[in-house]
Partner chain sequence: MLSKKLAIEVLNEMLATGSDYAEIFVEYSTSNAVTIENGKVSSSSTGITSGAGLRLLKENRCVYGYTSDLSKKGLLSLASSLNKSFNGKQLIAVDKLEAIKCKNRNVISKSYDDIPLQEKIDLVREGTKEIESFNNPHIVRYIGNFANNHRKVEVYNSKGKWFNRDTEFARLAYSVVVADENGMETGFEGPGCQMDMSFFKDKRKPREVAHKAAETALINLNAKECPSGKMPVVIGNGWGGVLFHEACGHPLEASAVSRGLSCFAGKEGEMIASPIVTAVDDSTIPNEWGSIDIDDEGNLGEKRVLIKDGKLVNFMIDDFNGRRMNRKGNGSCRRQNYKYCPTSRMSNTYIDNGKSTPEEIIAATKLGLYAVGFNGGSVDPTTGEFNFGCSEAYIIRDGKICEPVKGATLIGKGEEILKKIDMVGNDLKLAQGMCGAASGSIRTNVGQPTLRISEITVGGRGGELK
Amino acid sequence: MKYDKFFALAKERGISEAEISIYNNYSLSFSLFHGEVDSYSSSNSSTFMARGLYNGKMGSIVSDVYNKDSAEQFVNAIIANASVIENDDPVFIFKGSVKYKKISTFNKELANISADLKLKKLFELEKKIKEIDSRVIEVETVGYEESSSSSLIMNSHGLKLSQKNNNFVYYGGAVAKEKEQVKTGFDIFFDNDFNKFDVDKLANSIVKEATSKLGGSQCDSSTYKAVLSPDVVKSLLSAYISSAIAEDVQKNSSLFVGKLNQKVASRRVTVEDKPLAKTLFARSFDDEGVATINMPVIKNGVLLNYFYNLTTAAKDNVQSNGHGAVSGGSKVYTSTWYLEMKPGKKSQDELFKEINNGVYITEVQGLHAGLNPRSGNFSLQSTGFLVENGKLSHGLDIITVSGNLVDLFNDISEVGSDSKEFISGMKCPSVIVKKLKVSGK
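Just the structure of this chain, alone, in the form predicted in complex with the partner chain, please.
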């Protein structure tokens, strides 16, 4: 077999346990500008990741190629990298879980749909965006992207696991202008079932995203009652939940140190990680080969679990819950797979009525610069609307919202029923927070 040489050489040179993971990716994309295909792209690529235990330490290499010289090259790199490791973290090449759930996240039909039809829908999307509202002065971009990927893990314990998935994305952006004010709006649709794509729905949403921001002005700097959109909840939750990564907790650099089985959010907040749910993001094993499980992270505001990989689980003397993520180095990181915040019963309109007067925040930007997940402090450029007498009033222009994630999640007084799924592998509803600092005028 192709990789026998690698395993044999690894053994010969004293690598006690070895593993190779192969990732194959195929992608196709095209975009339009002013009624013409302005870009088309297609690719076929592979990534090979090899790891091994040498004198009890983990060494690794990642490469785009595997050829006749690779076995030698990979083994040398594993030994060189393992030889300098000094810390005593327990490291593993995994023997395998007892059982793996069978999951299907690959839709064969997608590849059978002609490129012409995929392109035709894109032309329709561009045309629709232009037609819906005369304030749309430009279609910034419309595009289609399709990708299909597979992964295979093989190791010297005889473990051999594979999974594959595919999906497509239609996206578009519109530029709207009124008087001298220019605003942009962007939205996407993703799935792996082509029949579910609705051109009109996406076009309407893109246009609404752009035009609804027109006519906005700054509000007074003050503390407001606020409804946060699913998009904003997704961004903030993703940062907050990263505090449950066991490694950061073990190294005293997480907001959740010592918080297991304690309250970390309002009782309205329940969050689960669901890699086994029927979604596009489903997976039956993590990058270390550990079987994944659906697990509660926060239930009614109480933190129930940390995210573990094999190393951090061994340090806490527990079993890994399948969150290992390998990204090229000898170190195994931790990832979430499909985070879902449990929706409530009230519609978004009912949430506006409930706050009566306040703000509705639809977007936050610059998370990498304006949010510190370690301290939980954030101050973010935002867009949204003023809420007056239970209804949306005018748009808000050039504002920031600021606070601390711990306070914000403890301050959630209501959760909406309007869950939205995001391509980052999350599903979140709108929420009400009792007070939010807004900087404007």
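Show the same protein again, this time as the form predicted on its own rather than the form predicted in complex with the partner chain.
Here you get just the chain by itself.
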């Protein structure tokens, strides 16, 4: 009822179709430094985004308030905004999908746990990190972040959709020193079930991440068989799979132009987008109101689908597969929701045995500067370990890995069983790459 005035006025002023989306967000965060709380904040915010079709163009407005004057302001802004748009892209206010799956990603118990208990766990985490290994000379940071959000989409076609979610994150960073070498380690835990958080497990992971890098040195520059950690696979797959965004394909700025139903990776590679899976990232509809689906992107190395929103789908004369993302205006982008690379059956130790002698790459840095998305060529600073006789040997430091994403994903010969979930909405295992160029000494 609160928004009826907006829809009525929009229709009266010649806006043929209209939509309003309301986003409510709550956040809580605090961090420690040397046993003292050095930051603490909580906030509630709301965002109102209205869109409408006026003379075939999409106008929009974003505001942090909605009051008695907002209907008039929103309608005027939509008309003014639509009147200056010059491109002829097809635009839509969606009438609705036939069916939406019910999804619950909100844990009401999280909000009932006191901030004092959440803070107490953080003090425990800092203390544990200090105690585990004498080589840890500094707890660089520990912190807690919690967020909850709800969204509501309503439009003049009678569509009304809502969803709600929440989660929390504990994170920490440690500095370790051995002789003159200093290294840092960082890790996080995220969930929406507070009972799953294990202080000892996270502290040990953070310390291991820092101390395992000590003693590292450069290897000889050469081409190696390589095992890539889940973290590295996540970074490279995120860049590679973005080539399946339909808008980039339509602009001929994608590695996957003309590649639909063709081989783009090793037959060992299967990647799905799974917004309907039981995860923190589950969602039943996209930002345009289109029902989401679990969708194979690459199956046994063959590219099966592009990611579409309503506009890009219309250009290719297909239906949107629910990947529209609206951010701050009438422009609709495209987003993945929960990408999962199908795991194999071999443990990480079995992958090391399979390559026998090679490298294990645990981290890559500088993707924004070191990767060309159009050619797929990359050159990235990295860390990891030498693998000798099927086992991890000494650490590798100050090395660079280089190659091409298309070649790398076609060179995957084995996929591990050690899948890891990431807060970016991905789940990836380790993989073996037949050859990887490594620059060291």
